[in-house]
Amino acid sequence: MCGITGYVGARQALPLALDQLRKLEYRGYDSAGVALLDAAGLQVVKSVGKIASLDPLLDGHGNGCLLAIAHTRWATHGRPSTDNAHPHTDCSGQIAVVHNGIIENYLALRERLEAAGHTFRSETDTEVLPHLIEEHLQAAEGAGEADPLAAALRATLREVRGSFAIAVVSAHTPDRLYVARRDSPLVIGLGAGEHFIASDIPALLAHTRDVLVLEDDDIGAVSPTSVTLHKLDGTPVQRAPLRITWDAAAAEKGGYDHYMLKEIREQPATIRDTMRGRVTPEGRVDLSGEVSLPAEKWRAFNRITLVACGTAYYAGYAARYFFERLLRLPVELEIASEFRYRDPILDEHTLVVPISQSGETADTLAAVRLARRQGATVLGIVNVVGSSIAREADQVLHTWAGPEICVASTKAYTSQLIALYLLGLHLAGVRQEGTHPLAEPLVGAMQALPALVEQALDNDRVVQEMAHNFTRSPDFFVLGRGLDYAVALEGALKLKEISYIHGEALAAGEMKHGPLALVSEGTPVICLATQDDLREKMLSNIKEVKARGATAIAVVKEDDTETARIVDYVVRVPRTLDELMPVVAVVPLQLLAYYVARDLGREIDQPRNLAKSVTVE
């Protein structure tokens, strides 16, 4: 979950590494640090806090520096402190390492190294790496290895259990840096006479569009003019570069105060992009150009299992309703962090669909590996091209949401919904051996969604004014039935993530089974009432909370006049088919969370204790 960047080339390395790092600050912000090689040798500078806290410490550093690595940390082992900040060095101070991931056997390794005379300065698992490299470097030099540090790194990582993306610099090899990965993302940006490294693609877009995506147990030596890759056993690797087509401006704020608001506003475009090329002129969904399963395989599935975490899980919650209604197949929805610990029943007739924005979510990736071992077909829904889940799944459907910087996901959620709808419609068409009777109206309504979301965004001022009234509220309830309950789950999560207000989503019928005891005078209750067949029951639930003094905020379809008469606030969204309403109904909840958090002065793009890509369990 930490951010890693680096540069080697003819330009000044320190400002370039730091510029890239600022684009990854959403990945971690407990502490930050850099390691650079200049005329004075290897220099390490680090501090607690955000990257800006480094600036006064770097005066006088970096002149003539052509190689640097940098790191921003999200703590897993050891509290945020200068000692625990990366980079970490060996005893001699000649080797520096930055790391994203968890070294699971670090305690045993540390005890062995301390017994051999190594001195540790931090509480982190990472610090075992430079000391191990130091030990193995002596052996590699004695053995006459052509690149002793690369050999030492391979030997080190053969001892390590766990996940890692690492970058290493050493005074012994001032002309190149070293990288490796297992289960945590790392990419190399290719330039002319210079190369870049980063743990996420947005850091590179201002400098290059050509990248090498490292795969598990790849180890690379990166100089200004070459990149050499090997596996842990020393076998050379040839990897084809990947061309990134994202608009570089898409990774910047574009004039908005926060990335979150920008990304909320981008949803009409990202929904359109996710559908582009996947709907034929005749109005059929056709994914055969991307998902290459034979028709008989699609028809053989007798069960679908959706696996995800957080926001992606809530997208799956809505998709479960959609799939079962459309396909009449049983659909299971699984929290990825629990999936493999309950010995799930999977076989060759199961379609497992992992959903992940980053494609690097550790628990979801573990679920993918379990599903494949048990013979299931895995079809990943991911946003990041070349990510681990995209590579390890049997098939992949990209969401084309572009880079999402804010930790709290918005455009990725709606893009995931669209991708899941497309998958369901494609599967329905193949299984029906023609057009499914529900497909034509659904596809037509989907094509109208970008315009409808644009209209939903017109509620900005209404929601902004309403938000002022709830900054002192300690709790929110978010109620819904059916697909509205799926949206309520995501709306409550957004409030928790960025406003730090407790938000609890409930299936509205459950209020009277206990939670109604928590409703008192003025308790804000958001009531989603966009499902036509459940609206009357939802009106009864609204009256229940109003009778206990709640302040009711309703999200309704634009032509609903009845609900407005019994609530305190109403937000109207455009009408579409009930199955597709989650895409439209979530927008005011995203805006409400944003404006409540803004009025409270929260760190919206980088909420406390959270990171964008959860690459550790």
Contents of the next structure:
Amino acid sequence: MCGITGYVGARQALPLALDQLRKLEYRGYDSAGVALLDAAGLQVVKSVGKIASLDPLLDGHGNGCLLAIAHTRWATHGRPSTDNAHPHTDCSGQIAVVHNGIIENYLALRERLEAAGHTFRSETDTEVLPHLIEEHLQAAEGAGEADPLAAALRATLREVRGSFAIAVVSAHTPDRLYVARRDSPLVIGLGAGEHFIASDIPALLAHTRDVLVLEDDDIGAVSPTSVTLHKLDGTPVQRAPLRITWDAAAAEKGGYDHYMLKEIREQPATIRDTMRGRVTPEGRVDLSGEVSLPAEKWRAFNRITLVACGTAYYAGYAARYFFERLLRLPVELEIASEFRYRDPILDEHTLVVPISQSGETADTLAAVRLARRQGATVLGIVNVVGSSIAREADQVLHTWAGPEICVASTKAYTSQLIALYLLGLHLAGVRQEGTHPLAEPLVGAMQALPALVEQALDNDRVVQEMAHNFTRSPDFFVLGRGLDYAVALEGALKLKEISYIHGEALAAGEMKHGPLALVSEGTPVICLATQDDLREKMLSNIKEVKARGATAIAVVKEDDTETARIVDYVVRVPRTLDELMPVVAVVPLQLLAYYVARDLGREIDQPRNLAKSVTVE
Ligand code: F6R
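Provide the structure of the form predicted in complex with fructose -6-phosphate (F6R), given the form predicted on its own shown above.
Shown next: the complete complex, the earlier chain at its head.
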């Protein structure tokens, strides 16, 4: 949600900051802006729309400019407009701020500042920041502070409540920019005689692999040759850089029209990456090198709570079935945004598993903090290394799916499933003496999954042709039972978010309790029928919707001729153990959403109103 970039060094800062910003466009794209310092002083250029809308406005700017910050916005306070776009400046026009997050007490601060004579130009919460810095700067200068702007920034941030990742430039300090964070991500990329800042690591990969990850209440002064970190109270901070091993090409489109298709197609490789090094040559899942808890602690857990949002929550849905079947432990699944307001019952015998691609989702992060406060053990399933959830959880299992750029999650979802299966198998191993009877067949079948997903991807042409027939459908239903229902939830979400067609997932047995009334001639109903023990029940449900005129599209195992005979369209996916079918069965649903959206000419990688990495509640 909102992307921030910046550059300070010996090269032309403006194109570098903009180039990084384009890599963050998935974080928000309703308006964009830059602040740069050159011989003419501090200049701010902003515009409504995507980053490209800045190009004509920037003609002739930036020559010889060695310091710039940039922002792409996902509106929270104030509609998308040039005035509301960042950067925001103080009254003197000498201090510019870009911000990701929400300043919760901005109204009170704004009233106070306006009463003191400050003039505001936007409806945003952010605009209080440059004005507060302006106010505190005078005092810091008067007090003879060595770095008055840093002192003014500290004083400012001590006054604000809420979340922020910010970057500040000022004509008063033309050799450096300032950064700070609380609950919203920001990283500093370390170069030779130059430094970069960004909300997210992919924006830095073309320039450096060495990053400093800011932690809550860190404030940094970043010049071409130094990074000085302090806490809000002025205590100096020493932080070791992190080496990022992601392949820079993984964050590029690589010849595909859209990141989404590229990321769907990467899944055989990303699934392999998620499993790499986690299965012993004897075929046992062993995570002890990554998640280290004493055996008695593993055994003492009497409950597992999975907590996540959106797609990650749906990965948790599948994991719940899997964990309960394998571990015979009660498993709760919680929507992170509801979790903490429910006052959940947690204790030292609860294993809380937050699932998050970005590791920055505000609601999931809040759940992590709550769980830790209540004494639970928190084991995060996280993709982004160095992210807040990865740092704050007691233990982390990275999904290693590489950078996911498309707002709609695909490869991160299948990697989350794999990581959760691995966790379940590891838990089964450490909790019981000897090998769990299901472990060996499951591990063997998991190793075959990359090849099976490759085969599922061969449905591309079939799905593409089918998609043409559904672009005019206002609604889709997606039905499943058991683990197929978990996949239905994810399939319906994919349709909604990128094609803007209403998709509703239903546990197939629920249809007759109400939703069946919505089915009429030609209503598309996607029916997942990949669970052997539920297939007959599912057949009955398919017949029920067919009898009401639905157009039925079935996703079935390759050898299921019976279901194929009664539906209008069929997609065959390779057979594996029922527990693992979600990894294979989701692929045609990802492809269907993609091709329907493409036929409709949607902005596939950056769907309207959405942004990746939801760092506001
Ligand atoms: C949907 C999607 C979102 C995310 C959700 C959680 O395609 O991407 O629903 O899954 O916002 O995000 P993370 O996993 O980053 O916590």
